[in-house]
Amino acid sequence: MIDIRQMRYFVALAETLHFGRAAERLRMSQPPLSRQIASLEAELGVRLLERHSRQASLTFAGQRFLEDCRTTIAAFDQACENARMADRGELGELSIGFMMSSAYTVLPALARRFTAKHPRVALRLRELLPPDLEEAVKSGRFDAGIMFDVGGVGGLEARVIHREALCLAAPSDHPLALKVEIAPEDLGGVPLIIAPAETTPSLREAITGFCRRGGFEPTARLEAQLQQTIVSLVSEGLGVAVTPSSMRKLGVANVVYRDLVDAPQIEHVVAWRPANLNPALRLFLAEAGAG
């Protein structure tokens, strides 16, 4: 049976023309060179070379098997190559499931540098909402999700990569606007929109205990899911919202940002499977400082 090593031998001695520089180049005597070009020509069944005195010259047959031998020889060494890359992450498919607030804080960024390192890995990148980001990361439809804080989903491994602080997004007219700083008691009694507890568990908790510090609860007019529906109905007039500073960028008309006292932060994490073995996904982890 023929080997890709034979094939070796055989360009190796097509490009010299000469059995004593291929076996040189080879790093190899001439007598086992002459053996293993006789038994690759008695497999194929053809003569590859015209044996002269002190040279040798292609047969037709020698020319067009040359040709394919070295596409076949780069085939194969690319073929070893992708393992190698493969085991070591650089090479195949990366899915990555993010929130929203995510892609205007961390994620543009670690995308861009994981992308220009590792062009060779296909990042595949899907917005979702929290609760169903964590679902599909626990069960596989994702390698990572970068998420607000899950508090200890069980099954996931997660890491703090951004924290970012939240403010008050107000309408224009409303009077808060006109505050250059919002103290907790500035909320008492002021109907919020804000995202259900369910969604972003550890964003209410924040919420609720900045509200804490003036002694109230927070009551809620309005609850939407996403951020940018929040700040798109503070637009509309109908009320305020405690939103991560990141929604700034959203850049709604009609929406004022206004500082919080001491300002309770928000923590983006990514979220894994310990048992993930994609190769890629350490490489992800390490480059968003999580590794």
Contents of the next structure:
Protein chains: 2
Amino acid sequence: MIDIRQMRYFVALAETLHFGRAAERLRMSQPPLSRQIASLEAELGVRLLERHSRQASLTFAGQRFLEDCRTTIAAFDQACENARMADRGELGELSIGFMMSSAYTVLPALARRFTAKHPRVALRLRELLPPDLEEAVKSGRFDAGIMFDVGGVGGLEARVIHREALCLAAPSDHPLALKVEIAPEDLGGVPLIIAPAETTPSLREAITGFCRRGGFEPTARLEAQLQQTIVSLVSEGLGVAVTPSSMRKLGVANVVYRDLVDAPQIEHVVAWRPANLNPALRLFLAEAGAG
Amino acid sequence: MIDIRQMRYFVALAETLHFGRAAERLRMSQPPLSRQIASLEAELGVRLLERHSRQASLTFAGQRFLEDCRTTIAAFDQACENARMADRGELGELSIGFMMSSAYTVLPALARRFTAKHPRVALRLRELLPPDLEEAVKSGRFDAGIMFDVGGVGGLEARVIHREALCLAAPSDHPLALKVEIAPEDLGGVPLIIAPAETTPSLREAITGFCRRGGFEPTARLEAQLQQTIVSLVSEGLGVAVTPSSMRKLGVANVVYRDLVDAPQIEHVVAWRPANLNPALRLFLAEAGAG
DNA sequence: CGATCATGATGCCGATAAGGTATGGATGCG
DNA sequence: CGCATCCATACCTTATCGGCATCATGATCG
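Hand over the structure of the form predicted together with another copy of the chain; the form predicted on its own is what we had up.
Expanding to the full complex; the earlier chain stays at the top.
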């Protein structure tokens, strides 16, 4: 049966048109090369070279075969190389789900670093609501997810890759806007716009913890899942919210942000299934500082 | 060394995910397949399959390698098939030079038939003036030329593939336009527009032969190389011409065509170098009826 | 014009690799 | 716990490959 080795022999021969020198280049002696070429021609049923006494020349079929051999060999070598790259995680796809909040913090720089370092990994980024995200990573639809800490929930491994302080977002004409820094007790009795506990439990917990330092439980005036939505509702004067500092970047009109006294921090984590075998995931985790 | 056979083995295995059944499909027993795959993995340095007790599964690298193997194998098989086709002349290029006159007669149908029958031969058609054409075929710049008979000139083989009668082309207000049929003696003393003898010797010979039957030598009023140019000069009233009947198709205004008594015929031949090894040439000659 | 050289083909041998059969080891199932 | 399934391993036989020596052929040169 014809194989790729015979193609390599033929290419060397076609490039030198000389059995002896081709054999030398192939680090073999001339007789086996002659035989391999003869067997190649026999199996193809096609004469590839005209042997003249001075030097050989390619037939028309041989010229065509030479071109095709070059592309075939290139495809072959590329296939092997690609397998090795894919094994190292440097070639392939990596799908990352993330919550909107991460798009304002860790994600942009991380994605930029990763694609710069591993240009042949197609990074598929998709934003999801936090609860869907956790489910999607667990089910394997995403290789990893970037979200607020999920509290070590079942099946997923997670590492903190970013921390940010919470702050107060208030309408600019709100009384709290007059203060430079907000203490827990300042929020006593002030209804908050807040994300539901199911959506972002760790954020809820951080807010609750802050309020408790003021001796009260937070009361929700409105609930919305996305922090952007919450800030937007604040800008409409519907209430105040405790939200990650990165929301300041939004630049929504009529909203002022105020630091909290001993501000609680919220953690962004990258979470993945330990059973996930995508080699690119390891590289991504390393890049995220979650090795 | 990795070879194409191992790729075929791997594809069969990847498609069944079962060593036993893959081996069966490959008409071999299971142990050598196991070993070939193991050796493939070892040489790549990449694990391609996860072996579970129930059934195997592809790793990420294996999935990638599967795709690449398929394209590589396809390229490989195509290369072999192309060599065979090129050898039969059914794949490749064929360059044909032709004189303008043939574009009105043999060439269109011949080119149509040939490309229909051998769609993968790229037919390069190019018109040339007859003297250039002969030279171009001799030098190998064209695989074949279609021209008026060159009288068995050195080095080229030629076969007649078309014959056509000559006719008289005259301005519509010329006295000869009144006659239904032109006898040789009718042209006595009438100056002709004619192609130079170097350009188309056989045409010149035919015209001379016709005139001699009337007992005189033709006199040239004007010379032009292309028959179309000659007919065009006729239409401008600059004289009459003896020209191939196919020129009637030109539809030039103010020109009438008249049959000649016992009209001499001019032969279109296909000419080629006997040493030309382009296999497609044989198919072309066969199609031209010049086998 | 014959000797010589260059080049590819052929004969033969040892090493390597491939495939076959028999069997072992691990895992899941009744 | 025994059995069935499935892949890996051991061992043997055969095929293939590459090396060395040599031959056949055609060009080159004295």
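Positions refer to the first chain, counted from 1. For the two forms, the rigid core is made up of the largest set of C-alpha atoms that agree within 1.5 Å on superposition. A quick note: this is a predicted structure, and the numbers were derived from the prediction, not measured.
Trainee: Comparing between the two forms on the rigid core: C-alpha of Gln265 shifted by 2 Å or more?
Mentor: Stays below the 2 Å threshold, so no.
Trainee: Can we say the CA of His52 moves by at least 2 Å between the two forms when the core is superposed?
Mentor: It does shift by 2 Å or more.
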